[in-house]
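Below, in structure tokens: the form predicted alone, a single chain.
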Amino acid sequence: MAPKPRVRFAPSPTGELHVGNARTALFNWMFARHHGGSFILRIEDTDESRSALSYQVNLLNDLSWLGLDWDEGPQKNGSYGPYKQSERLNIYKEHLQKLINADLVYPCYCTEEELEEERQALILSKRMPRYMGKCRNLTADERKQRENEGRKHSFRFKVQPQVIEFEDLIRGAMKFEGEAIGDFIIVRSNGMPAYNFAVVIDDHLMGITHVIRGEDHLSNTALQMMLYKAFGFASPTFVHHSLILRKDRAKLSKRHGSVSVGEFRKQGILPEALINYLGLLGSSFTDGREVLSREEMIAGFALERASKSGAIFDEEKLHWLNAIYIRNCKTENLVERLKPFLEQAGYKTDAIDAKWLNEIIELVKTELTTLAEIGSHIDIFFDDKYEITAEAKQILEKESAAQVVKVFGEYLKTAAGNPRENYLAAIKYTKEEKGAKGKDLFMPIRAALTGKVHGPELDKVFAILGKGAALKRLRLATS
């Protein structure tokens, strides 16, 4: 029987969250889960002049939030820890000592500017910028010379000419020249590991059986295949699928507006309409269906039927998905999740009756796309929010417009009985008195009682603002 596979997401807490990496995350926990296998979390956090601990703790909750649980990593336990590079530098120093006695790698004493004049001189005479050696044959004595010099060496490794070639289970055979790489940096002249280096070490120790992760680290793989070797290991196997494209097909970046985790949220998206469409970027289910339980993503998920094109991040989409699930989110948990930003819309949530908000938001949830909206939806149902737009104000002006309000308003004085059945009550005799229909008889109602020309069914409007304010409302707007 083969081993459950074991897979990870390693992000840099170097920025928010970016929809890419969450898909990354998305794919390896989808796997996982499919397979009955691991995912691990792992903070890949050497870059110190980068890394910040905010950035941590918000890739943490956006992680949450999202639902992707990791089964090892930062606030579980796990055999295979730490989980925090900067945890594990003697396991690196120890592996570094190791291709230092196997004489694969040697001290680079190159500066920054160095290597910059070397790769323009490369590029102006057209060939692959890449290190040519400079150091890697210094006597002991020129080393010595250039430490007296006070500078700092990094480490290389030493590439072989040969041919790595490794098969990709989105991309087939792929192949690299070895003579085009160059030595590469494994450790840096501060002591810390290079991202190749420490990847390979951690991959191994912690047991990672496929490597699931972007296209453009597939240049890092034949640099992490000689590492491999070179340790001795058993390689895992590699998956890249395609990036995040926008409809330009530019690469997904800030210039195009919201890319992290963070700022949907803020949008007001839920997680479940994100997960849903990330989930169909670059792969596809069996039956062709758009809208997805988690369930029924991981059940149906197989990378083998992921593209190898980039996946368009069309934003109408998400909204359209995200419109979905707000319509389907029962409308109690719905105003749980709507009460931040019916805070942040100047909303009280606490001073307002329950029932009367759950019976309002039961009525506009079919209108949102986000969460975020829900301020502009719902100022039509209080009175302190009541205002009529200059849309409204250009229909109430017409003769025939406040005549059909006047009437529509005179009759709701002496009615008696429910909200609703007052409203049809007072629509039938207006729609007699005045021979008004369509939008002659609605619109100016509209109009008078929500101060706008756009919005939910007016009977239940007016069932939910009651004949008290409606009469109000009316007598403002003719005045």
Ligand code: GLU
The other form holds:
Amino acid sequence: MAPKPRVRFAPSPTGELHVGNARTALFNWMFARHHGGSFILRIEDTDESRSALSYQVNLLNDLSWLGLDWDEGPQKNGSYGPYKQSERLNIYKEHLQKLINADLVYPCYCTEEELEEERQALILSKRMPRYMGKCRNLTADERKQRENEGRKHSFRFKVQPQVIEFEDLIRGAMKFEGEAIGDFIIVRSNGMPAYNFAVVIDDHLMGITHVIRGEDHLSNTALQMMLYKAFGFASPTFVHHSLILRKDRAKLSKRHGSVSVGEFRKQGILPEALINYLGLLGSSFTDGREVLSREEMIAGFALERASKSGAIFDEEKLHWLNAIYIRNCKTENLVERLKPFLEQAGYKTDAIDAKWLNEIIELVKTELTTLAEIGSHIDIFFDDKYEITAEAKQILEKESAAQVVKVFGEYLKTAAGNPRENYLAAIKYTKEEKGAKGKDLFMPIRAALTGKVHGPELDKVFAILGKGAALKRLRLATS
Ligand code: GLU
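Could the form predicted together with glutamic acid be shown next, to go alongside the form predicted alone?
Next comes the full complex, and the chain you just saw is listed first.
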């Protein structure tokens, strides 16, 4: 029996979790869950200048919110830890020593400026910019001299002329020319390991069987293959999925709207909708269905079916899915999820009768695309928010409309029974009395009762408002 796969999501805490990275996490998670393997979370925080603890905290929160639970990683035990690279520096040091002993690396004393100069010169002469090995063959004396000058050094890996090949599960056979790759840095001059170095050591020591990540890492994989060989490690299976693009095929970036999981969360996208949407993006499930539960996504997931070309991010479709999830959410549960959004819209949820709020949400939930829209849908039920819009005013200004509202109100005053019966009887009476029907009958009453020209079914709105509130509004609207 093949060993259970071990996959990892290895974010760098240098910003908010981008939906593209969330999709990488999702692919890894679905793969692990589909095969009964392990999903590992590793924090790649060796770039001290760009990493921040707050990003790390948000990252863990966002992943938890999405329901992408990890089996090993921060806040979890695991026998392959630590799971934060900044806590693994000794491991990298030992591995560096191994490469030094094997004469596969050398110290490089070049400064940023010198490197940039070399880069520009290569570009000018139309050659591939890369490190040309200036420090590779320094003598012991020359090294000493640079150290005496106070120069700090990084360590570079000696790239041999070779063809680097690997098999990608989505892309097939991949080939890179070693010629085009300069000796690359594995340990920076501040002593911190470079990404390509640390990632190989960690993936190996953590027993990772499949590395699933975005295609922007393809060229890194070529470098990593060299390190696997240098250490004598067996390489994992590589899987590079396509990236998320905008409709015009440009990279999905902050400048063009929401891109982080946190932003979608704030907008009131439900995690199950976002997960469903990201799972569909550039991937397909056997029967072509689009609304899938987590379990269905896990069962139907196959990396091989992921598309090679970029996946277009369509926010409208995300909203369409979100509306479906909101509609299907149990009302009591939805009310809880809506509370922060209600508070934000100025509603004191503690002061609202729970049963009444439930009835309102039950009625308006079919109209919501995001949770953040809630305020503008429930305001019609709150007297202090009652306001006649310009459109409603226009309708009520007509004499015939004013008459409809007046007759409706007069009948209502004397009507007995429950609010629903009151409403139906008052409508029937007004219809007979004024000969009004359809839009001419309902629009003026809607405009007067809610102050708006659109909204949920009027009989249901009335039932929630009750006779007293309704009469007050009818008076206000016609005064
Ligand atoms: N820390 C890297 C990133 O966030 C990880 C890439 C990888 O999965 O190897 O891009």
